[in-house]
Each structure stands twice: as structure tokens, then as C-alpha cells.
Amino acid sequence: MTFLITAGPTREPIDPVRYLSNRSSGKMGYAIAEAALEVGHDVILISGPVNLAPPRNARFISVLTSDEMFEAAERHANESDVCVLCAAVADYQPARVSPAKIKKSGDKISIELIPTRDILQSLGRRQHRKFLLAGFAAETNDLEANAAKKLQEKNCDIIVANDARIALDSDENEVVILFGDGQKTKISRAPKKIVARELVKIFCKFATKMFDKKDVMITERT
């Protein structure tokens, strides 16, 4: 299979040398590019600015900002058995960006902000996609709820949950899985390397029902 796998966080420029951004490490994501690989899978890795080295045998693709991760998802989706949507993307960016560097003063400023492009829902809006989608949903109350909710709206196949104040900045993970067909499960809290080797096995045999589903489908419309 072919696994597209997005990573770590991205920056949304202010000016020239300022930026929105998070505390994403990107350790999940490239740990599950690892598991991938690890087991023969080949992977698009499309990663934010993290100081982590790119996965051996990677197809990797760098970028900075939400706009140039949506184009790259866009573009390579399609190449792809399973997407992983591991990144975590800036949910809003300035809706101008100073041409220069915006100088201290004593006034107050404001920044007007916008809703960056929501990848994941475009990707569960393809009709006739192909590829299993998997979200995450990193959260600090009501876990579950939140992921459940997120799993519907974006129509995606699996949100992969878990609580933002264990995963960042951390080696470790702790994770819920729903399922679209209503299923749940649990990986208790262990290193990301562990969680992310028992996820590429989830998205396997999900995929693999998946696919085998629709071959069956087809076959019988034939």
C-alpha cells in the first residue's frame, strides 16, 4: 500500500519575520511514516517545519505554511492507499501579510484572521474517492465527543483522538480510535514508535476491508 502522511505543524506569516504557528512536534506523524516503511508500505511524507530527519525511503515533501499542505495533500491523495492526516495545521491565517516587518509601538494592533483551507474535509468531500482517510482530532475536554463530531462532519473513515496536553512535546501518546461504521477502540498511553506500529496495522486491515468491499460491489454490478 501506499500511505500519504502528513506532519508537524504549520507557520501562517504576520510580516516578513513573524508567524501564527503551534507546539506541534511532528514526532506522531513521522512515527507512523516509520511503522509504515518498517513494514514494506512505501510513503508520501508531506511535513511542516519540524526538527526531525525525514524517514529513510520517504517520499518526502517539505512545506511551510497551511496553503502549501493543502496543494501537496491535493495533489498526491490520489497516489495514495491510505491518507493519513496527522499535521497539525493552523485552523486560522492573517488575512493580510505585512510586505514589512510590523514595528513595536506604544498603540494597540489587531489582527484580522481567517479560516485557513480545511484538508481533511476536502478530502472526504471526493467523490469516488479510493483511499482510506484517517483524521486526528487533538483535544483537551470532551475527547470523544469532539472526535465523533469531527468524524461526521469531515466524512472521513477513522479520527484517531487524543488528549493535546499528553501528546505535545512528548515521546509518548495516548489514543482513541472511531470508526465510521461505529466501531471504538483504545492504545494505551506508550511511546508514539509503539502507537504508531499498531495504527499502520489498524489502517491496514481497514483498508484492506474497505477495498475488498468495494471490489465485491463491483463485481456484482458486473
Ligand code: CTP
Given for the second form:
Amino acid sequence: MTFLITAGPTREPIDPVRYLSNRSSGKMGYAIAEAALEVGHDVILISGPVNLAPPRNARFISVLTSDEMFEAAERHANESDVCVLCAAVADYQPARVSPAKIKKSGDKISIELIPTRDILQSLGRRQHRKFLLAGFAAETNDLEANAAKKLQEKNCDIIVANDARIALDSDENEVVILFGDGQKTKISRAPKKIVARELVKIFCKFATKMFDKKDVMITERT
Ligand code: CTP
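The form predicted together with ligand CTP is what I need now, so please give it after the form predicted alone.
Full complex below, order starting with the chain above.
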């Protein structure tokens, strides 16, 4: 199968030297990419700026802004069997990017922010899509209720819900997986590499069931 994975944060420019971003490390998305490659899948990894080496054998697309990530995901989604949107895409971007560095003055300033385009929601709206669509929900409260809302509103097949305070910049994660058919399952706290392997198995099983695709379980790449 071919996996399309988004990972890491995005950067929304304010002026030539400043941007808005978040603390996402990209570790979960990269771990899923590695886990998928390990068992012989193809991977298109669309990544925001992170301090991680791109996995060998992945098709790597480096992006900075939410707009660039949106365009790349839209372009490559139909080449994939499983889309895993793991990136912490900025929800807002400055309405205007100043072409020159904004100078300090003694006064208060404010920056007008406008919503970015939602990649997961946009892919979820595609008619007759032939790929499994999995999103992540990073929450600090009401984890399952918020994740269930995202599953429904973004019309995806799976939402992987995690506590942002556990997952952020950490090597470990603990997730609850909500399925479109109402089922749910949990992966207890473990290194992201282990959680990623379990997730890849779950995504493949679900994609195989949904689209009658052939599951490839090839021996590990050398
Ligand atoms: N997502 C996306 N494009 C955006 C925002 C979010 O594709 N512009 C995706 C994320 O990659 C993730 C899912 O939507 O798979 C949920 O992201 P999250 O940040 O948890 O939620 P938001 O929809 O941004 O809502 P909120 O910040 O209010 O929780």
C-alpha cells in the first residue's frame, strides 16, 4: 500500500524574519512513516520544519506553510491508499504578511489572523475517495468527546486521539482510536515507535476491509 503522511508543525509568516508556529516535533508522523516502510509499504511524507532526518526510502516533500502542506496533500492524496494526517497545522495565519521587517515602537500592536485551510476536512469532502483517511486529535481536555466531534465534522474514517501534554515533543504516546463505525480501541503509553507499528497494522486492516485492497505484508527492508 502507499501511505501519505503529514507531520510536524507549519510556519505562518508574519514578516521576513518572524512566523507563527507550534511545538510539534514531528516524531509521531515520522515514526508512522518508518513503521510503514519497515513492513514494505511506500511512503509519501509531507513534512513541516522539524529536527529529524527524513526516513530512507520515503518520498519526502518538505513544506513550511499550511498552504504548502495543503497543496502537497491535495496533489498526492489520490496516489495513496492510506492518508494519515498527523501534522500540527496552524489553525490561523496572518491576514497580511509584511514585506519588510516590522519595526518596534512603544505602542501596542495587533496582528489580524485568518483561518487556514483544513487539509483533513478537505480530503474528507472528496467524493468517492479510494483511500482510508485518518486524522489525529491533540487535546488537553475532554479527549474522546472532542475527538468524536472531529471524526464527524471532518468526515474521516479514523481519529487517533492523544493528550497533547503527553505527546508534545516526547518520545512516548498513549492514544485512543475512534473508528467511523463507532468502535474504539486504546494503545497504552509506549514509545512512539511501538505505537506507530500498532497504528500501521490498524490502518492497513481497516483500509483492506473498507476498500477491498490487498494488504501487503512484505518482510522487512534491508
Ligand atoms: N488539520 C488539518 N488542517 C488544518 C488543521 C488541522 O489537516 N488546518 C488536521 C490535523 O492534522 C489533525 C486534525 O486535523 O489530523 C485535527 O487537528 P487538531 O489540531 O487536533 O484540531 P483542529 O481541527 O485544529 O481543532 P482545534 O485546534 O480547535 O482542536
